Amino acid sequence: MTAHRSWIPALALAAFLALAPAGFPADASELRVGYSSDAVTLDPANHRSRVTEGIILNMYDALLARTDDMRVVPELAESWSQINPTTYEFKLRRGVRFHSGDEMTADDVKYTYDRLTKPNAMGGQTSPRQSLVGPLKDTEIVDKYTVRFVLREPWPIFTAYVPFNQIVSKSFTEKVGTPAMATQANGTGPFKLVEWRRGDAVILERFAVYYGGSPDLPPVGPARVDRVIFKIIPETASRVAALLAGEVDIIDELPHHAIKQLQANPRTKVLATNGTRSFFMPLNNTRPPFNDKRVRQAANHAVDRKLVIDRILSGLAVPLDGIISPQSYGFNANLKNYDYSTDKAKRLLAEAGHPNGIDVTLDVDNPFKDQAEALAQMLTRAGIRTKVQIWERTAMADLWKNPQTNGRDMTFQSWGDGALDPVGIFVPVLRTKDRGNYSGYGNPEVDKLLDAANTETDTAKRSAMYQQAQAIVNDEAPLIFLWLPQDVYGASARLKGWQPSPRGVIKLHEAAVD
Amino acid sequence: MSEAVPALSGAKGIDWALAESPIAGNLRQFVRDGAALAATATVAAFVLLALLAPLVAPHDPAEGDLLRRLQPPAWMSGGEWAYPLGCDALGRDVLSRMIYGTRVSILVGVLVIFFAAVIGTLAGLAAGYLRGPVDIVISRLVDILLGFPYLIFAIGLMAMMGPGLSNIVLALAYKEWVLPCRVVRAETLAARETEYVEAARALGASRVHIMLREILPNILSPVLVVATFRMAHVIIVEASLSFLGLGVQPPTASWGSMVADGRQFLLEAWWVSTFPGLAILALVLAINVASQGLRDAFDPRLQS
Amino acid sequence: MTPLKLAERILQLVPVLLGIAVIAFVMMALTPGDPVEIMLGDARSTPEQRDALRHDMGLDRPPLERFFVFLGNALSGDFGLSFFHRRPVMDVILERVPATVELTLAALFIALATAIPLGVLAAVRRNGWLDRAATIGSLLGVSLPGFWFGILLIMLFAVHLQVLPVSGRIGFGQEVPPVTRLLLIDSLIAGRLDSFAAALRHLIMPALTLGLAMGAILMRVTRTAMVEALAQDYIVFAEAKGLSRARILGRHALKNALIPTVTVAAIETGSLLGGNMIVETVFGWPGLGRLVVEAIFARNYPLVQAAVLLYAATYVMLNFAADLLYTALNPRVRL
């Protein structure tokens, strides 16, 4: 252990320079946040977690940001237009302020896109973040507050990509270089870096020259607490308990058992948004019983969605017959529903020539155990016998990367899809061989449907070749349809002025304390 | 083993003259402890309810109804004596999960602790008596797997070989055989030299006699009292996997996963984990108090 | 201890360290799961993509070449890049040490300071119902489940009497500066006394769960060894010469009871290292063990390597150390 001495003293004084700006008034307003998970770094284009980006927002902002009703409305930005197919054009606002007190212009901008386009560009490594900017080929400088991104092809979504793309000062980025970026924060953002206690704490405090946010996301101005901290605690049972016991003000993932608890307690509130992860059941598509449509179509009536929804979600979720959000662009909103009904469900399966009924597997990963299990007790009363089996998440994710070889029956899983587009959840799950497609699901027409959408710009075009696609797969039911559960926060009474975001991060800009 | 027979008929002699005889007076101590007796008695009421669940337990266990989740136990509002202790998450009988789970528990706990002894007690065996290469190839294995933290060992062959109780009971067995090595080889070591060795040696005997028949009987209750009192460590290890989400398959419970899954409910169902850890409780104590009965009675050393 | 003892000792940590490497890289090689899908997620990438990122973490080389090109960096103490924090292992790692090495030490001085006065208490008035009371404890101490007992301490102090904070290590503000990073210490140096009442606050619930268990087997083993010292001829004769109880107790039979505790304390503060992963989630409490078990998940293999090893040379050095104290204390052992 004596080796690390010399390291010591090292870290000492930065750890100490880093504290040292610290002074704030007594009286300061404070909001703690129980955060299940710590950021993996505070660099936004070297990461791809979401937990992780729940927290860089606070500090960074982009281009375009969302609305809580998933619209697409300038940041840093003052307006964009498309130039063609390929070109689109941003005017940046003026005179933003990054947190070392430097203008933000078209160099940053450029700077930042190029970190993320680039091969090898973050200090020899590529952005993990590169496929979130799509086929953009080059960002080109007009002028001070204009900038050009030229795209390789047409790419009809990629302004529902920019909200997920920070922008960092060209300038400090240089002088500190990319490993320092993972630990020091200088973005336009409502909140600066105050200090990262790994695994612990992020503490941010208000950055008081912020230019104010996107004006289609109101109160416009500063951050209105004055220090907000995210406090790192991982285990379910003790971020309730921080809550209940006063020591934050919001927090994540909160359990859905614990909601009637909350809503009870008079210093504690529940907050909820739709969601935009989708459950289901892959049914393996590939190898005996659900190779069969039938099969298939038994276990979708099988299973009683709304008792689920009802006693293990709190009421909290919307059924499916279909993976797509209700909110997502090219939603089809007449899909056969299947309803809960053990009689066609085994007149299904006898009708496949199972009258005595088939023994399948479901694998699920730990935190399911519940939902799969509910699910699965329902399936063995309709004559589909199902084992549950509990996987590590990750094996379980390996396992079910070719269907066509694994030998298991059916999973449970989800998709989640910030932009709510169908390119983000319909096409990895259900397009021939793609990456999320645990079924093993393959239809030319599907394929062809999705492969024509991925281009065309006329977005009623569009939209009615994903709703032709939907209706396909809903009658061939590749998966059970389960449902779209919303995002549930658990947070202080004293809390005012926030609502979860459908994208699944807190951003504080908004919030206030009593 | 058997050609070595003949010639030892006296060696024989000493061995039942050294061995017997104390392990009586020694069972007479433990008979004479009543605490330990008793304890010995509760372990033995946990093994026979393990073995006749089906008999006992009022509900299917694997068998839920959602519309009792959670239902709170009989004496409480809310809950009724066809669930004296409430429901899980799922609706199934907490009771009727946990009599089946004493299967489990004490099936991991048992499989573990006999394949650690086993192969402990050979290599140990093994090392002490017969030195030089088996010994330094044995004693650097059992410091490698000491100086691998013992939980994040268990979590990394999880994860590499999968779920499954079978998996849980070989990840365990993996490293918990060294500690009765370790014990095994001091007492060997000091065994090779004494005179009931030396006398089989110079009869003849054969390494492997000499080991199994003349040193192993010997040695055998340090073994017994490391193995109980690992057995304890062995239940809770297992539940801390199920807390980390390796552990037992459904619809199978261990008390350990009924802990662990239930703590989320703590605040709001407390009985779903509390009445399962007040069985790990009830079983490790009594393991503990019976072990400690068998050191006292069964270590020369202290006997007063 | 002489000097070529010493050179023995450390040459013996040689085949220790790289038996764990090798165990510690094959269990990893042949666990299923692939880091860069767990970095990518759900969300877009390209096949190009995805072998850029392989390219970086190493991924694209065979299995064995990846060994020894790790091994060779080893040696030169670099560890690699941890995968998802894109940064040195060794930062991330040694970031988390102070924490974990804080509440192994609280440990550890709870279980002593209630285990040696239990222990001898009970050696002394042996079968009372002191010794029984205290048997009974100590078996309720390796009994809990720490997660389970972790909450439940949780619920009564910070929830119903709102007494003790349930997770972190100090409040904002009360941030005193690093010399050891034991906050504990550096608040003290710093003469802030509110930083100590803050940290301890803190500290006090993560360490009594640790705490107890390893109390537990210290109270057994001072027990244990103080009955045997009782009846040791010496203590006889010195009773005999009609020396007070107390000064026996404290001269000449705690004295000698004490060589085995310290022992099996220092190799349970080993284990104890490695193993608070479960009471550091629980109390969100920022140390390495937790690291590391997300690592495991995460397929992080480098992390993993790394940490294994550094647990695994601290192991050893404990163990060491152990034998060094076991000779202070005990003139008549020669190493």
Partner chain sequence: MSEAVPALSGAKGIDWALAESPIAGNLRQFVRDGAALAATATVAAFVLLALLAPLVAPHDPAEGDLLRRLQPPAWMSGGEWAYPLGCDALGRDVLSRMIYGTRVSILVGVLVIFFAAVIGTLAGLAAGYLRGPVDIVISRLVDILLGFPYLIFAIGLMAMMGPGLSNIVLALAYKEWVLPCRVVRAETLAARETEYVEAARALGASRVHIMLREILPNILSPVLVVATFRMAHVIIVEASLSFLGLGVQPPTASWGSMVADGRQFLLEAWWVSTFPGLAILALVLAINVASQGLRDAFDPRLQS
Given for the second form:
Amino acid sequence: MTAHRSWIPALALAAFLALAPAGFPADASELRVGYSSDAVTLDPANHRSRVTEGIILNMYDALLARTDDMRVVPELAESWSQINPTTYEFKLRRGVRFHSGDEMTADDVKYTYDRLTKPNAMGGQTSPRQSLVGPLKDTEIVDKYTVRFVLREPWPIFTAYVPFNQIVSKSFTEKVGTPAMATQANGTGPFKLVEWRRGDAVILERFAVYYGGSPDLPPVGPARVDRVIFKIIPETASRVAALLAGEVDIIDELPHHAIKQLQANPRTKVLATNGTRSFFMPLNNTRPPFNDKRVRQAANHAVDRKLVIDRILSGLAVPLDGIISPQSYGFNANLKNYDYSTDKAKRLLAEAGHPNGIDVTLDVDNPFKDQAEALAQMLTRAGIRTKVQIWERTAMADLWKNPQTNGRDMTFQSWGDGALDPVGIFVPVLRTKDRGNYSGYGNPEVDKLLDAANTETDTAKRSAMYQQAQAIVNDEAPLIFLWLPQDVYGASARLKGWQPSPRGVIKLHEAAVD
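Would you mind generating the form predicted alone now that we have the form predicted in complex with the partner chain?
Below you will find a single chain and nothing else.
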């Protein structure tokens, strides 16, 4: 049990009030978020974390944004056009100010994208977000408010990925340097940084001269609250308790078992949206027993996904026979279904030389302990005797960076696809030795299809390539395919104007509190 659970509400409220720095008026409106994880950095170019992005997006805007129905719309850009298959031109909004007061111009856009693309451009470091700009070769300044992006080769989803890259100030970044960008912020977003207390809270205040944001994402104008506090509360039960006690207004990663409790409380509500994060269990394809396709197929037949969805996820998910969302471009709706059958699983195990079953360990981080334990029981009934080992999130991520040498069996993972395109999830998770390939899976035919699709401009041909790759992976089963859940948040009844985004980030420009 952690100290969070033993909070007395009055003392907890005092602790939260102590977060506010001196100088804020007593009647200032304040919105508090109970957040499951701290940011890893405040530098928009130096992370690959959706949790971190959720904080950064309140301070930094990008050239383009996404609506809740996932359309790409102008944000810092006023408009854009494609000049030829490898050249895009963007017109910038005039008069947009950084929090320092400096105007944003084409110099800042070029500097931002050079920092993302050029090797060693971040104080000797290459940005971990380099892949999010694809084959971008150069960013050219046409005039003070016009930039051109020149690609080495066609990349059909270039504009779909522009919303993931927030613009930084050239003068500010050069002045403070890359190390200081981790803890300082100077964006064009609706809130500016007051203080980041690592492991405790990120405190923001409204940027009074905010240009207003995308006209396609109303309300246009400054933020509707004076102050935002992201309070870091890693433990699930403590986040729920903080919401019920009125200490926070939003909590992320709401456990499904708490949904009815919040719905029955007149001071709280549950908010959900279709998610873009697929869940699956990477099996270590590089070592026994999961280097045998029959064992991997057996594992897929051993899990009753529908039962877990109904009993643990409150029905708020759809089962998958792959990892791509049914709403994604290139989704293959004709994949083989791994129906729940312990008989099929045992038969496949016997064919693979394991008539007496196998013993394995499932690695999982704490927020998904219940789901992992339910899956482990199912696997065990089918002869895949599974022990669950709980890890802290960062430790588990480090453990699974190299399946070829970690000596582990299987893990519980998810991957977000905010662009709803296979390049955002299928490529990193299943291409040989790509950055999210925790299973160690590799197939030259799949790699060839993925590489060809990356530059194919004919949308029908490109979709067919991804569908063929999905069919191969479905049969080879390098993962246990699970589900695509809705993202579920808890909120206070006093919260107005905010709905969760399918992107899975908490941007609070439109949020208000009574």
